[in-house]
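Here's a solo chain for you in C-alpha cells, the form predicted alone.
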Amino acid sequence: MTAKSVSKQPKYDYDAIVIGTGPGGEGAAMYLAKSGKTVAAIERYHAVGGGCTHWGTIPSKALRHSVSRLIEFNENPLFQVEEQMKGLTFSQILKHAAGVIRKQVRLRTGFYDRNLVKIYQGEARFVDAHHLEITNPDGSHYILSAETIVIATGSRPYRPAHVDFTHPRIYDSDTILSLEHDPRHIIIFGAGVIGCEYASIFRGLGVRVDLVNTRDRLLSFMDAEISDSLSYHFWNSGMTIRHGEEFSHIEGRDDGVILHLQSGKKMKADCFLFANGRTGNTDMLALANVGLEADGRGLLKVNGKYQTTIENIYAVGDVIGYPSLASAAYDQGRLAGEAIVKGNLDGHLIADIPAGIYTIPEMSSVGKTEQELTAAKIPYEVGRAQFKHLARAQIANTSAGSLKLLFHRDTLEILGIHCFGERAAEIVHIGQAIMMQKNGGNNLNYFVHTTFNYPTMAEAYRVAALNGLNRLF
C-alpha cells in the first residue's frame, strides 16, 4: 500500500502583516516582500499613503508651495501691474494639493501590487499576538494571522477632551483641510513645526494670524539664530505671536472663536486652529489582548531592533515617537523589515537626522546647534552666506535667507549646517553629504576648493566657507 502524502498547511496567513501604509509600514512591507516573504498591509483608509500623504506632510507641502508662487509673483517688479494677482483662497490651492495626493495615491499603490503584497481595507485589533481582527467598512469581520506583525498606525493631532471640535469653527491640522469659508482672521494654538508652516500658508494668503506660543520662541529645538530670523519675518509680515501662553478654554461662537488665555487675554477670530502636540494611533488596537500598553500619549516602546515587548510584534514611525520624520519611518520600516528577516540588525538611523520645515521661507538644518557646541565647549567658528548676495537669490528675488556653517577651529571638520530661505531643505542636502564622510573627508576645505556651477544656491557654501575660514586667527 502506498502511503499519502501529506500536503503541510501554512500555520499563518501571512508571513507578515504590516498595520498601516504611511512612509513606516512602507519601507517595512516593501523591505519584507522584496525579501521573499509573504506580506499583507492592513489600511483602515480606502487609499494607501496613511497620514502622511492625505492629511499632513504631502498636501501642507503643496498648500505651501502654491502660496510661496504666489507671494513670488506678487513681490516681483516685472508684475507689478494693475492686473496684479491679489490673492487666492485656501479652497483654491486645495485643488492643486489634492491633484498631489492623487498622484502620490496612484504610485504608492503600484508599489504594494508590484511586490505582491495584498492590501486589506479596515480597521486592525489585536485577538492575540499572531491573530487580527479586521473589520471592514460595512461592519464585517474576519481574522488575518502572521508570524510577524508591524504596527505602522502614525499619528494624529492631539485633541484636548474640553475643546469641542464639532464646532464649524475649530479645526486641527487634519480638519482643517476640509475648510471651505476664507477666514479673514485666524488664531493659531500651538507654534511648533505644523503650527509655523500653517501660521506661514495663511499669512501669504492674506489672512490676519494670531500664533499662540506655549514656550518662550519659536521652534526652540533648532539653532537660535536661525529660529529668531523666523520669529522675524513673521513679524515683518504683520503676524501677531504670543509667547509662554496656555489656554483656559476655548469658546466658540456663532461669528467666530475667543480664545481665552491662562493670562487673563481674550483674542477673537473667525477661524481657530489647535496644533499643539501629536497622539499615536494606538487606542483602535486592543494592546491589552496581546500585553502591550502605550504610554500617555498613544506611543510604544521599541528595542534598537524595533521590537516591542512582545517578540513577534514590531513598531515604527510617528508611533514610537522621535523623530517624527516621514523620511526616518521609511527607514524604521526598512530596518524592522531587516531585523525580522535576519534576526539582527546591522543598520541603524543616522546620527544627524536633518530636519526640514517647511515655513515660508523654509528653515533646515543637520548636526549641531551653536547652543549644543557652546554647551560641550567645543571650540567651533562660523561661517555664513547671505542670500541676498548671490546672483542666484538676485536673479530669482528670493533673497531673504542665509545659510550657516559651523566647524571645528582646529580640525575644520564640518559640525553643524543650518539655512533659513527659499529650497533651504534642499541646499542642507549638500553639506549634509560631506558631514557623512570618513577620514578626514569632512573638511571646510571642500567647500573652499570645489568649482561650483555659477549662478546656484550651491554656491552659498563656498562663500560661507571662506568667510569661515577669515575669522580664523
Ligand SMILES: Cc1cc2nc3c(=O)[nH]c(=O)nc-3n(C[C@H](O)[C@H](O)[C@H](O)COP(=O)(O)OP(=O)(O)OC[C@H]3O[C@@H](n4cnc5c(N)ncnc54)[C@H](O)[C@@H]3O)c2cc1C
Second form
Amino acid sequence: MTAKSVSKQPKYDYDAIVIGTGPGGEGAAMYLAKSGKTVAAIERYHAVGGGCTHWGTIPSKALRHSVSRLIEFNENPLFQVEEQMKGLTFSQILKHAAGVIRKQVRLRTGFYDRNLVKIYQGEARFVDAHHLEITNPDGSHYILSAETIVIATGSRPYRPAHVDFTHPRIYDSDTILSLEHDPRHIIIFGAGVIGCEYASIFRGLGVRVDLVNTRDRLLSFMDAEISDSLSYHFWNSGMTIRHGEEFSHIEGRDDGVILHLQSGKKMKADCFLFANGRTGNTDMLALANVGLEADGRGLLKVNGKYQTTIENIYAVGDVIGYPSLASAAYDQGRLAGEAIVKGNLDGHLIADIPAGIYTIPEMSSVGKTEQELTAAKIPYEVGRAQFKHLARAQIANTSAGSLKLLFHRDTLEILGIHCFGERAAEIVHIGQAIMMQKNGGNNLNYFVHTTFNYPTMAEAYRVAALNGLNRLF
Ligand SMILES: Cc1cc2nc3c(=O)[nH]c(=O)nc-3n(C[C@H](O)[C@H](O)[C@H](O)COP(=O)(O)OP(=O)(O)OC[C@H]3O[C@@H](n4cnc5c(N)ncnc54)[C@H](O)[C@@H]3O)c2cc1C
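Please supply the corresponding structure for the form predicted in complex with this ligand (the preceding block corresponds to the form predicted alone).
Below: every chain and molecule of the assembly, starting with the one above.
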C-alpha cells in the first residue's frame, strides 16, 4: 500500500461537540452541522430541548396560556350561562404543558436527526481542552473528543444553602412543576420575571398569593409606567405585594410553611416558591482541567465571538449571563457557530433585545424607557393608544392595556416601544421592525401613512403615532 492511499484518520471524534441541547446548544449545533461540520451534542436529560423546553420557558408559558383562557372565559358575559366555569387546578393545567413539551421534543429531536447531529445522553466534564468524559445515566463513562467545544449548559434556580428544598412544601421554579397538591395560598419570594409570571398563574387559578420583592418596585428594568400597571393589576386581583424585603429563613411544617423576613415580618402559607436568582451550570464541568474559571454565580466570560479564554472552547446562552433568554441563547448559538466556521463574526446580537414578560396581563418592550431617555437628556415625546378604544380589543373583550411609543421630537425616530396587555409580546414586534430600519426608515410617520387591517391590535400603532404627533408644537 502506498502512503498516498492511506486515508488520513481524523484527529478527533468530531469537528465540534456541543454540551447541552437547549436553545443555545441547538443554535450552535444546527449552524455547525449545516456548514458541513461533524457534530455531536451531549445532553444529561433524557430528552433534547434544555431547561427552556422542560422546566423554563415552555411549561410556564403553557401554564399561563391555560390560566389566561380560564380568566377570559370566566370574565366574558357571553359564557355566564347557568353556572360559571369551575376553576382549573394546577395539576390539570400541567397536563396541557406536558402535551406541548412532548410536541416540542419531537420537533427538536427531528432537527438533530435530520442534520446528522449525534446525541449522547450523559453528563459531560472536561478532561482537557479537546476531550470530554461522558458519564452515562448508569454511572459508566467514556471519552469523546472534538476540535471545538461549545458549552451551552444553561442555568438552574439559585438555592440558598439554608433552605430545605427537599421539604414537600418548598419549591423552586424547576420543582414547582411537580407540585402535587392544590395550594390555597402560596408565598413567592422573588418578584423578577419568573416570580411575577408564577404569581399570575397561581392567582389566576384562584390561589391566594403573597409576592415578596427584594426591590422597591416590580421589574425595575421595565418602563416605570408599565411596571406600575402590573403592580396595579396584581393589587386589583387581590395579590399582596411586599417590596424592599430580605429573606431571613423558612420554617417547613407538615401543613405548610412560615416565612421569616429580615424586617421581622412572618408570613404563613400552604407552600413556598423561592424564585430569587439563578446559577450557571458550570460546577459539573471540571473547568479547572482546562484552566477555565466561572464567577461566583457560575457564569463564564466570553469575547465578542463567544469564545472563552481557551481558544477552541466557546460558551453561549444562560451560562454566560445577560440577557438569559431563550430567544437570545438561540441567536448566540448560531453566532458562535458562525465564528467557529469562519474564524470571525460578521453579525452580532442586536443591541435592543426585546423583553416579553408573560404575566397576566402580558408586558413587552424594546428600546429605551422614559427613565433612560430622561437621564440621557434626549428630547422625546410620547404617543399612546389605549386598548379599550380599539375595536379589536372590544370584540375580544381584552380592553385592559395600552401601547406607548417613545420618539425623538425632532427626528421622529422611534426610541422605545412599551406594551401592556393581551398579546403585548407579539404586538411589540411590529414596531420593532420599523425601529430597526436604517437610513431614515425608522420614523413614526410610517404608522400614519400605512394602511392597517381593520380591526386589529396592530392599529394601536396608528392611534399611538397620531396621538404622539398631536403633542408636537
Ligand atoms: C420559569 C422560566 C420561564 C422562562 N421564560 C422565558 C421566556 O418566556 N422567554 C425567554 O426567552 N426565556 C425564558 N426563560 C429563560 C430561558 O429558559 C433560558 O434563557 C434558556 O433556556 C437558556 O438556554 P440555554 O441553551 O442556555 O440553556 P438550557 O435551556 O437551560 O439548556 C441547557 C441544557 O444543558 C444540559 N446540561 C447542563 N449541564 C450539562 C452537562 N454537564 N452535560 C450534559 N448536559 C448538560 C441541561 O440538562 C439542559 O438540557 C425562562 C426561564 C425560566 C426558568
